[in-house]
Each structure stands twice: as structure tokens, then as C-alpha cells.
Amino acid sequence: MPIEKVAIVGAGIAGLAAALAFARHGIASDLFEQAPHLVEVGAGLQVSPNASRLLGELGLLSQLEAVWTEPAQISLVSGTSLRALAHVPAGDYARNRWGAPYGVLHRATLQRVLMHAVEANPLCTLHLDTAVRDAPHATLARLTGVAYPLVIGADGVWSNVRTAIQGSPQPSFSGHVCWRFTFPDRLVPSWLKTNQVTAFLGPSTHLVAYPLREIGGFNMVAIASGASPGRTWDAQANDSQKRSLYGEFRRWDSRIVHLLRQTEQPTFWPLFEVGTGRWHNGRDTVLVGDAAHAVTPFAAQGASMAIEDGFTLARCLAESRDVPQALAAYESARQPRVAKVRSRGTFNRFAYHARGPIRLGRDMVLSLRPPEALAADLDWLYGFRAG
């Protein structure tokens, strides 16, 4: 008989989106989150059309449109000269070309909208302050008295559920650290456009900036090499660490360093990747989101891939009466897609952080590409329809 209820471990974007995707197919879910309340961590988030389309299917797009910003374009700019190199049109162009919008907002805002939708859905039950650390099926049976036919690990990079799957992928530190800066609208310089996402490309690092309506200012994220501070999303930088970061920008335009020094206390976190391996145990346990395939943010697709996962898994289970068969179909559908996104991120990292003659060649090639051609290169990514 069709599956009636699943257990989801982790109530981040991956877990909440999966629960709502299951509910669309009439499948109930119990979500278990170890935190006593969902905290607002992380930085801004880019929601590309492949994900916003799915959020629209959940009936959440109007709520997001009320608080997010739809940039007119995604612009690539030289970090050493502030010269515009190329841009991908967004705004109305994104809606027309890919059938869904491109928006930017705070990660916590998306999580909050998803959580409220889960709380309002009679097929979804959220259990906070409930840790599932070892032997997920046995732990959940002890906590709830329910023998779930499927446990879904949506518990992130350092997943506990993943340990129950033999041959599952393992996390590793990428060697990069993500730094977040915020500053109010009154500090926005004339060279920083308020109607676009701007990616500043520089030697060995890059910086992405865009407005966040929720904070009445700008969000800036720098990706640079560095040592891991451990399992954290919100490390506070000391003076030595800040000096080290500013040193990464020593060959950049001085106006960028001047702006960074004016911003609020930066926070940072390590960028971990989860490599290749099995995403399910062939019976009753499966992974979604970062637990299965955490990638570095060079393609800005972490949250989008998690949302796609939930929709695909829900469809596979709804269409099959056999859970192992559905899990195999899910993995077969998603692994090539994630691998392609990972490959694009690797390419972007090389291109964004290029130095010397390679940087000059990159700038020349980008300047020769018309916006429509750059947009066409993203059709496979933004035009994708999951689930």
C-alpha cells in the first residue's frame, strides 16, 4: 500500500520543504528538530527560478514576494577596478525566460515562511527540542511509539542520520571560509548598485553583494581561503582574523576595503562539502539537502538543491508502492543533477578567483558575451523542473 507517514530529521529549509512536498501528495510527516526553537542563522540567500517555481507550487510565492527583492540583473564586476564585466538579466526577464522569479532574501525569512506553512498544514507535525542522534529508527520508535516506514535525514552537513547508511558520503572542509558583512542603506556607495546582485571577482577570493529588505541595508558575503573555526554558522571574528581577511583584498580596489571596514562586526563560518556516496540504505532511510550533497556556494544553489530534493523524493514515493524502488529512483534522478551543479560551482570557483593572465583572459571573454548568451548558459539550471 502507498506510504502514509514519514519521519524527517531536521527542520531547516531541506526538512521543511520536504514535509510540504510530501503533504502535496497526501503523505503525512513528523519533523524532529533538536533545537528548542528555530534560530535565525546564516546570511542572505539567492532563490533562483528552479527553486522559486517549487515554492510557488507550495503556495508560498506571494509571501516571499512581499519581503524579498527581485534584482534587475546579476552583474559580474572586477574587484580590482570595479569595472563591469558582464551581466545576466533577471527581474521580468527571469520570469519570462524561466517561468519563475529570481529573488534575494535572508535565509531566516525563507525558513520562517516554510515553518509557518508546516504549522498550518494538518499533515505536518513539528517536534522541536527533539534530538535524533543515533540509530534513527530505534530512537524515533522509543520517542514516539511509531515505527516509521521511512526516515529522511535533512539534518545538514554534520548529519547523524547519514551514519545509518553504509557507504554514505562524508563531509570535508573545503579550505574556504564564508564571511558575512552587513551595512545600512545610508552607507551604500554610489558604485554599488541597489537593483542588482553584484559578484566582485578578484585574485583568490570573491565578494557577492545584494540588498536585503529585511535589514534595511546590504548583505555582503566574501569567500576566501582560511582555517575552519569548527562546527559553527556564526563565528565572531577577532582582530587578527579580520586583519587576515582584509589582507585577502590587498590587490583589490581600495574602495571595497574601505567599505568592509565600515560594516558591522563580520561573522564567518567554514564551508564544508559532502562528497559522493550512497544517499539511502535500500530500505527505510534516505538523505536530502546538505546531508546528502553539501556543496560550496560558488553556484548559489545549496538551498535550491535541497528544495528540489524534497519535491523529487515526494514524487518518487507517491508514484511507487515499493519504498526501496522509490529510493533508488530518487537517487538516480538527483545524483546527476547535483553532480552537474557541483561541477558548475568548481568552474565558477576557478573563474571567480583567477589571477594573472588567466584573470585577464576571463575578463576579456566575459566582456564579449552578450547578456542573452550568458542567460542561455543557465537554462539547464534555472529552467529545470523538479518533482
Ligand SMILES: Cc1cc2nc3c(=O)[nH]c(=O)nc-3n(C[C@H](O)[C@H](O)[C@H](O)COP(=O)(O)OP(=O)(O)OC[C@H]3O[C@@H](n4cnc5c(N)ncnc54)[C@H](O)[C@@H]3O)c2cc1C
The other form holds:
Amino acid sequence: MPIEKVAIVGAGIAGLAAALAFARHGIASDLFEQAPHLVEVGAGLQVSPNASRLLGELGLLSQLEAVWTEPAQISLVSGTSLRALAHVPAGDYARNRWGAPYGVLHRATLQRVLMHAVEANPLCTLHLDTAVRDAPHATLARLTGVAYPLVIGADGVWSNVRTAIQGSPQPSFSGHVCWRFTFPDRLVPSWLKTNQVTAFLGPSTHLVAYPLREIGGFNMVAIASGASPGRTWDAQANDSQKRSLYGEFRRWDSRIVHLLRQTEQPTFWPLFEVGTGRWHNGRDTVLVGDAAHAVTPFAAQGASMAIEDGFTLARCLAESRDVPQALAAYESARQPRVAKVRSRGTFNRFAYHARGPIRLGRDMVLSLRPPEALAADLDWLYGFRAG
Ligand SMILES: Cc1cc2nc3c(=O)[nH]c(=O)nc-3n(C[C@H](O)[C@H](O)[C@H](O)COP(=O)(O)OP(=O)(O)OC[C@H]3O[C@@H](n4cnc5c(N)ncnc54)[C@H](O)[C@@H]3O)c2cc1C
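Alongside the form predicted on its own that was just displayed, please also present the structure of the form predicted in complex with this ligand.
Time for the whole complex; same chain goes first.
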């Protein structure tokens, strides 16, 4: 008999999407989330067609389309001159080419839509305000009296469930921090296009900007080197941290620097990566999402990879009567995919943050590549069908 019920630790994007993917195969889940309620912390997330296709299979696309923005294109723009370098078409082009839309929205909106779907699904039970620390199986048995045949660690980059898996990957600070700025529509300058995702590329730093309908304004995220403030998604910057941030932009176009200085208090979080290693213990514990493989956001795939994981794990478990076999099949299906995404992120980091002659070469190569050719480079990523 295939497995009937699982425990999922963490109700972020990975945990919620996994619960819904299991339910499609008739597998019930109990979800345990440490937060007492949905946290509005965070800002924008990009949902690429490889993930929106799966959200469509969950019947959630129309709810998301009602609130998200579908950018007409993803543009690469020089941060030092504001010159457009290249673009990948999105909007209807994405729907036609990859069979699903490209959307941008607030992380909390995606989490809320998934959470409501979980709450409405009779096969899913959500337990908020329930942290699962220490040995996960023993803790869950103590909390619920149930001996779960499988515990899924969807508890993010600082996962506790991971400690139950020998040889599991370890988190490490990447040396970069992500700065989050938001500002209202009335502050949007004329040089910032409102119908696209814009990645401004500059020496050792880049800045991604796109509109967020939910906040009636813009989301901007700058990735720069910096020190880790610890395990947080929402550190407040002190004056010296702000000075060092603005220092990163000293050679940028002054209009960008002026805009950044106008925004309300920016917040930041450390970029941790989770390296390579085992994602399951061959028996009764497995990882999904950031707990398994947090990657830096240079390919904007964190949430999308988390959603794909849940679909693949659910399929493997539904297809096999043998849990260890299903876990092995899941790991071998997902690890090469995540490794490829990680390599793409490393390549983007090199290209986006290039300086000197490498930057000049990059700009020339980009300006010679037609949008369709750049889109074709992404077929393996956006055209992928997980699950
Ligand atoms: C509060 C928050 C804000 C974020 N903001 C952004 C952002 O602005 N931009 C961006 O690109 N990414 C952001 N992320 C990360 C992004 O959501 C993930 O990279 C991606 O969606 C993969 O999600 P995940 O579900 O694997 O991990 P996460 O989103 O980290 O979710 C993990 C979940 O597990 C819960 N959890 C952790 N430990 C335990 C425990 N011991 N017991 C029970 N529950 C536990 C956490 O509370 C969380 O809800 C944020 C994550 C969080 C938690």
C-alpha cells in the first residue's frame, strides 16, 4: 500500500505546496508551523512558468492572476548608465513559449493563497504555533501521539529536521546580504518602467526592481556583500550598515542612488546557501525546499524549486509501495535539476557583478543576443514539467 499520511514540518511555500501535491494523490498530511499566524515579513517573489504551471494544476492560478503582476519582459539594464542591455520577453510570450505565465507577487500573498487551499482541503491539517525542535519523529509522537511513517522537513534554510539525516547538506553564509526596499507608486521615477522586471547590473552589486500590486508600489532588492546579521529575514539597518550599503552604489547612476535614499527604512537578510549532501535518511525522513538546497537568488528560483520538489516527492511516493525506494527516486530526480539551477545562479552572479573589461565584454555579448535567443536559453528551466 502507498503511504497514507505524512507529517510536514514548516508551512512556508515548500511545505504548503507539498501538502497540496500529496492531497492530489490521496495522501493526507499534518503540517506543523512554528509561527502562530501568517507572517507578512518579506517582499517580492518571482514565480516562473515551471512553477506557475504546478500552481495551475492545484487550481490556484486564477486567484494568483487576480493579485499578481505579469511583467511584459525581464530587462537587464546597466546600473551605471541606465542603458538597456538586453531583455527576455515574458507576458503572453511566456504563456505561449513555456505554456504557463510568469508572475511577481508578495511572498505573503503566495503563502496565503496556498494556506487557504490547505485549510480548505480535507486531507490537509495545519497546526500553527507548533515548533518541531530536536529529534523530529520523537517530538511529533510526543505532540500528537502519532508515529508518522514519513516526516518531511520543509523548515527552511536553518532546518532542524535536517539534523536527523546523516550526511545532509549544511548551511553556510554566502558573504552576500539582500537589501529590501519598497516605495509607493507616487515615488516611481520616469526612468523606471512599471511593466517589467528590471535587473540593474553594476560592479559587485545588482538591484532587481518590479511592481507589487499588493503594496501599491515597487519592490527593489539589492544584493551586495556584507556581514550576516544572524538568522533573520528582516534585519533593521543601523547607520553604519546603511552607509556601507550606499557605498556599494558609489559608481552607479546618481538617479538610482537618489531613489534608494528616498525609500523608507530598508531591511535586509543574510543569504545562506545549503550545499550538497543527502536529502533523506533512507527510511522515514526527507527534505524539500530551502531545507534541502537553499540557493542564492541569482536565478530567482527559490520558491519555484520548492514547489517543484513537493510535486516530485508526491509523485514518487504515490507511485511506489516502498518508501525508501520513493525517497531515493525523489532525490535522484531532483538533485541534478537543482544543481543546474545552482550553476545558472553562479553564472548570473559572475555576469551581473562583472567589473572592468569583463563588464564591457558582457555588455557587448548581451546587446548582440536577440530576445528570442535569450528566451531559448531558458527553455530547460521554464519549460520543465515537475511531478
Ligand atoms: C519570514 C520569511 C520571509 C522571507 N522573505 C523573502 C523575501 O523577501 N524574498 C525572497 O526571495 N525569499 C524570502 N524568503 C525565503 C523564501 O520564502 C524561500 O527561499 C522559498 O520560498 C523556499 O521556501 P521554503 O518553504 O523552503 O522555506 P521558508 O520560506 O524559509 O519556510 C520555512 C517555514 O518553516 C517554518 N519553520 C522553521 N523551523 C521550524 C520548526 N522548527 N518547526 C516548525 N516550523 C518551522 C518557518 O517558520 C517557515 O514558515 C522568506 C522566508 C521567510 C520564512
